[in-house]
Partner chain sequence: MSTLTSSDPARTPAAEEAVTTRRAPAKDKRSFVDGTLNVFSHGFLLVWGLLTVLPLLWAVLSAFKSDNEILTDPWGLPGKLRWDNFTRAWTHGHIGQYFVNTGIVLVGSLTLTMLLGATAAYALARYQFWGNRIVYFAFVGGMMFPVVLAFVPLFFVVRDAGMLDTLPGLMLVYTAYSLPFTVFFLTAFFRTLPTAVSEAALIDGCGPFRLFFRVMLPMAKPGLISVGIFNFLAHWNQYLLPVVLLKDENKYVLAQGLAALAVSEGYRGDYSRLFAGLTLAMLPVLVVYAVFQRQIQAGLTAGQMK
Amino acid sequence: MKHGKWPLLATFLLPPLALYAYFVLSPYAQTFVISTTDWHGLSRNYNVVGLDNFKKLWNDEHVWNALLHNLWLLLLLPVVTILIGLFLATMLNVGGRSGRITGVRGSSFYKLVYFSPQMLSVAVIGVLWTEVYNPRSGLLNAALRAIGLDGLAQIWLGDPDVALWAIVAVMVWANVGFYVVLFGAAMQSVPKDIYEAAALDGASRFATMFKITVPLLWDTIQVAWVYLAIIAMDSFALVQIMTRGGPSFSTDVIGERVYDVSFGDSQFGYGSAIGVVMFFLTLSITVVALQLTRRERIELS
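Structure block, one chain, which must be in the form predicted alone:
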């Protein structure tokens, strides 16, 4: 029986592993090969150009512009999303008064509302917010005009100075609800006595969150940081739907560069080179984020 389990395991594991290798790992490997060619994607003919595509990439101002925008997303999205998520989760789960840690009334309903964007696909979110930002018939400008703030109405996705920040706001809105629920679930494992003692000692909500909640939830925050960093690097879908990298490349990101170069200009070799760089950047950022956010685990007795 000890040796008889291996055929059974192989029967169940080998088919899915083979499919994963063929449909996931194989395209990655092919990308590395294609990045060293001048393949145009429409014929079998190509020439091996070595590192020429990477040299071209180094001098491509559009790639550097896209990288800068990804850097802004990388700096803003995790920080803003985690801070808002922690604040809302704290209010919903440990936001009681007079030392009573009960959370706000109707917290389950609020969690459902905050989480609801997670039930929408990226395509739906992109189309929805494109209409919200519409300068003529959009809900945002209409609301601003209705309360007498006409001067704040903008051409949100048509102004190069505003478009990127408008997309950042959408990304925060789309992701924050998940982390409210995630942090809220993590807070359930923290003994209420700790929060009650802090409240009785007169600790403010601000002090409680940053001196109690954050240290005790640090492992969960670390995971959130890594996930959001990956989302910041892989922001192509939302950008493609809402602005296609415009206006004037003001919302261009690396994923959009790969798409435009490969499918727009039929330079699949060069597009693959950009994809390889993006792969190593995302991997490096993940490793760095894990190292920078590493702390000693706090055990609760």
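Starting from the form predicted alone above, please write out the structure of the form predicted together with the partner chain.
Just the single chain follows, nothing else.
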């Protein structure tokens, strides 16, 4: 190509780059600068305080409390979602065993249903489940009472011991369908004769799942793990809608801390510092997850 490529490059690259730099890159960069100040947002005046915000953060029990909740999410959300997703995907794609290895009947309908929460905004999911958990008029307590398990009826989001798990359940509910479809697509690329051979050898479904499906789908599972870990760290929109971190900080997560400290208390410097810590945590968790789950790739065919 001659010198003619520059007009095209300029027209094609400069507008998106300018927009991206102005609204995305510059705010992210500014956050790091603001995190070293005591800025309160009312005026342009602020003092550079160096690492004071980070020292304060180290001793802030609310930050540790929120981090602990993120840790729980980080442990529970990927494991539970991936296990349920793998199980359901196995049933749908290689579950039918009457002679041949096929999916069960109606598998595309099941997929349609499971995937549907992916269509809903976090606001719809949050509002819907807040009502489901409503102790007086909610679906869940009514269901428990209907089958005679009155004792299990809870105030769910109002109980500090239960609220966080109730939110985890909603996150699992919303995400499983995506991974059923994702794992299902990956299973389709596994040659059928591998499953047939396993069935002939009399392998149980359990063995088939952990000795065949999991190793063959490892790449996809790894991606799922990283993605769910990021969701677990970033799980703040749902919390914001359902509980705002309460009752008594029992569902507080690090994103909610950033938001509350910044926009609630106008401590923009301190809030940004929490955000910076959150960024480095997410980054290192992603890297660690990628390292830990690294395995030799199994070549099909």
